[in-house]
Amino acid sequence: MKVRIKFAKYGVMKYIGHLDIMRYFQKCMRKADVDIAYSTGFSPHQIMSFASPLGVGVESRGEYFDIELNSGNAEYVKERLNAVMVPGMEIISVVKLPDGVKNAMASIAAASYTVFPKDGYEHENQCTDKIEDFLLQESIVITKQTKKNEIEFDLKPHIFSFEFDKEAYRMLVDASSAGNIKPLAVIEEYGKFCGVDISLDHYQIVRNEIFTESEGKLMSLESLGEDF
């Protein structure tokens, strides 16, 4: 059966890169005695695929990966994995995916983020009350680096919501392969609009949730699954 696992990554674990996180979970599956399925062939490997990779230094309360199980149930998998998790890693939920559901990576449409100052820093006060005017612009063009060259890219249609609530910036942005907006790119452009040089390395990013689109509505990747 196909299973989707939601996990949180925070604290010192935010500095661990994506490839090491993949290896970490492969070891955890063995240590927790989860009956995960393996591929066939000369070099069998665990059948496991992750959603959008998280940048180093970014925390998350809504990361996902899919696996295939030979046997087991949600409660067993969650409890066994959490028993071997290190501080800063936590399994939030385990659900079974119905037939026909795309894998986590292919399902992504959007992601929500919270961006706030790290300890010892504060928001640039000149740049917290002009978001409405910022979003009313006809376009928000940035220069985006691709693998081959630099291109001009309009951020505006890929920013689904953006606000400031006295403590943090909160946003919902395009996270699909066609957009994949970085939250600090939005903050940087907002600073330019305000005429303020925002020090991006003073800010902490938290990814709150990853969403897919179904019938014109955004829903969490977790909601596509069912209990088992």
Given for the second form:
Amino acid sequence: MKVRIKFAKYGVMKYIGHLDIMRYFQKCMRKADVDIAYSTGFSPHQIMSFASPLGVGVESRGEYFDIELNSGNAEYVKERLNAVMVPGMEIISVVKLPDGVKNAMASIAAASYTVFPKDGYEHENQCTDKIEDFLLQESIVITKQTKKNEIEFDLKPHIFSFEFDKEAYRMLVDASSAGNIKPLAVIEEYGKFCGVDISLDHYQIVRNEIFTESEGKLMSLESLGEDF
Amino acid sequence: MSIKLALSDEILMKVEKPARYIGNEINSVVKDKDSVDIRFAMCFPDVYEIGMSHIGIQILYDMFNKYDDVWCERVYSPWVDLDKIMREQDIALFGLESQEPIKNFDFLGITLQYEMCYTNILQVLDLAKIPLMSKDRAEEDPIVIGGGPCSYNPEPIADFFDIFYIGEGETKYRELLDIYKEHKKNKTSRMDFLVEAAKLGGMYVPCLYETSYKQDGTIESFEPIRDDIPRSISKEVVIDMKSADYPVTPVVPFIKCTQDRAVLEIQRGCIRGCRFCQAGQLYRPVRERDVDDLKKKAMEILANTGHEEISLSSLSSSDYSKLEELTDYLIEECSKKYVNISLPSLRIDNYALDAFGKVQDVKKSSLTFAPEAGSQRMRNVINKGLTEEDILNGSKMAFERGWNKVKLYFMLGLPGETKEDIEGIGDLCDKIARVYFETVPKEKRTGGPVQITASTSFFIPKPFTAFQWAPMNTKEDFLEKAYITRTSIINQLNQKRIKYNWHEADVSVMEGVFARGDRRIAPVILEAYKRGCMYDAWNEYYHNDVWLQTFKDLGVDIDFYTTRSRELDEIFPWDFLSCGVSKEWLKKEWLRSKEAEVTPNCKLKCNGCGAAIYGTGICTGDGR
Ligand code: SF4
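Please supply the corresponding structure for the form predicted together with the partner chain (the preceding block corresponds to the form predicted alone).
Every chain and every other molecule in the complex is listed next, the one we just looked at coming first.
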């Protein structure tokens, strides 16, 4: 059966890159004795696919990967995995995917983020009340550096919501393969809009959730699954 | 998070692989610092990925942390990018687990696995803000203790250490820690503690000994400066290897390391007695671990780490008497768990090829031989019991089973080596190629034609070997010999099928100096470090010009340590140490080597090397 696992990654673990997190989970599957399925062939590997790589330095409360499981139930898998997690890694939920649900990677539509100053820093942009005006603009054009050249790109249709609340920026932005935007790009543009040059590396990003689109609505990736 | 990182977020986001510095790995041990009496920092003076791959550290880490009163942490050389930042921002080197400065620890243990790490020892001390010279350390500084193979000639780095522990870590540390606790309780001086430590077996406290030199620069005498200190120090070994502990919860790194697998040490020591090999002498006598215990431990390690590969470790795995039983068991159990097995250092025979065929993709893997010398005469000189027939037969069997890649390792610069001996390398490679073409019919050469890779390294005479008397070749000799090797390969019929790799000669010369150096080398190492040398084991950071200039400026003659012929009765800097094997026996072996006389291995016959004084292992007939 296809199983979706949601996890959190925070604290010192934010310094571990995506490939190493994948290797980490492969080891954890064995250490936790989870009955994960392997591919066939001379060097079989675990059937496991991650939703979206998280950059080094970013924390998350809503990361996902899908696995093929031979046997076991949600509670067992969650408990066993949590028992072997290192500090800064946590399994939040384990659900079974009904037939026909696309894999985590292919179905991403949006992601929500919280962005706030790191320890020892403060908000550089004191005008937090201009967000409405910022969003009322006709377009929010940035120049993106691609491998070959620079292209103009309008952020606006890809910002689904953006606000400032409890000392942090909160946003829901496009995370689909076609229109994916970076949360810091929004912060940077908003700073410019307010006339402030923001030092982006003073900000901590936390990804809260990854969404897919289902019948015109955004749904968290875990909500497509069911308990088992 | 309860642990506060020693490095700021800004730094960690800037350096390459921040995972090197944050600890937190699976099975790393975090204790309450107020609940322990002794803080021990265990250091491998190279980058994290190298240091984490070393099984010796894992053994000691496990042992120390099983003691309730000790918290042992790991520390590695910060990579050059962080090194620079730490110096600029005045950040003190820290233990990975607690992230606290190691300057406040009780001990800093440094493992000495190769000579070219010597400047990294100074880097670690410097970044830790511990005075580089033992004599400059204050009461509250950690006790700096060295161990590992290079501690068998500790003299070139003696000035930097308070103690060297000669032998296997498992045996004497508990006693040392107990003496230390006593000393801490009674508030006796650092020197008092060192004197007490020096009376303990295997402990060498350099500041309690003095060397005098003859006119010609060789050693006149080496004596303790106090009557109550032993004149010679014998290595400590684990007597009962069968019940010796082995870590079943090794630390599992996040980032890919050199050794990204579970490692099972099956035996210690080697029966072979190759005359160039230091490890073969240092770890005598060979002692096997219990096969049933190994099976159990293998499964426990896999369960505790989640590793997807397990490797057997020993100097010569084929000599382990229960190898087949162990390998068959592992192949059976591991295939159920999708765990791979790697079987290094196996002699190529029917059994090994069968086992390889089960654990690896024959098409992708290569067959490895280490003849070490090109001619049979030379292989007799070095006592390498591998014949041309073994190699050709082994290759033939492998080719029949589908292998088509062969790797061969040789040394250049061996004592008494002639042009013919070197040219034997090309001949041997060609013979293997011919065996391939004779064995494998055209229609079966599917994986592409045979590929033979010959690699040569330069021979460096090491202490406690039969060749400790041997003059080392000059750099020019080495390069000339690499040229002869290359020519001998190019002249072969099948030269297109043979690839040749050779080592840098400069760094080999320097390694030769450190290997047989004495206390007069320490100032050179210190000065070279001050001039920026570090990570000398890394080609891209090795600055030969700086080293040569430093030797010149300090008036230390490199040739004295490398190319000079040594008299049979010369006192060597390491003579006050004993690894069990007697100097008399080594002398006999040195003389036999000149006659190209072969000495049988310990399994065939005891040759009375001296290691029998430990009364264990093969010397008592175990595993014979
Ligand atoms: S004493 Fe004999 S058996 Fe023991 S290590 Fe030496 S040669 Fe081998």
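Heads up, when I say rigid core I mean the largest set of C-alphas that superpose within 1.5 Å between the two forms. Residues that one form lacks are left out of the comparison. Positions refer to the first chain, counted from 1. In this text, all values refer to a predicted model and were calculated from it rather than measured experimentally.
After superposition on the rigid core, the stretches of at least three consecutive residues with Cα shifts of 2 Å or more between the two forms are 124-127, 145-150.
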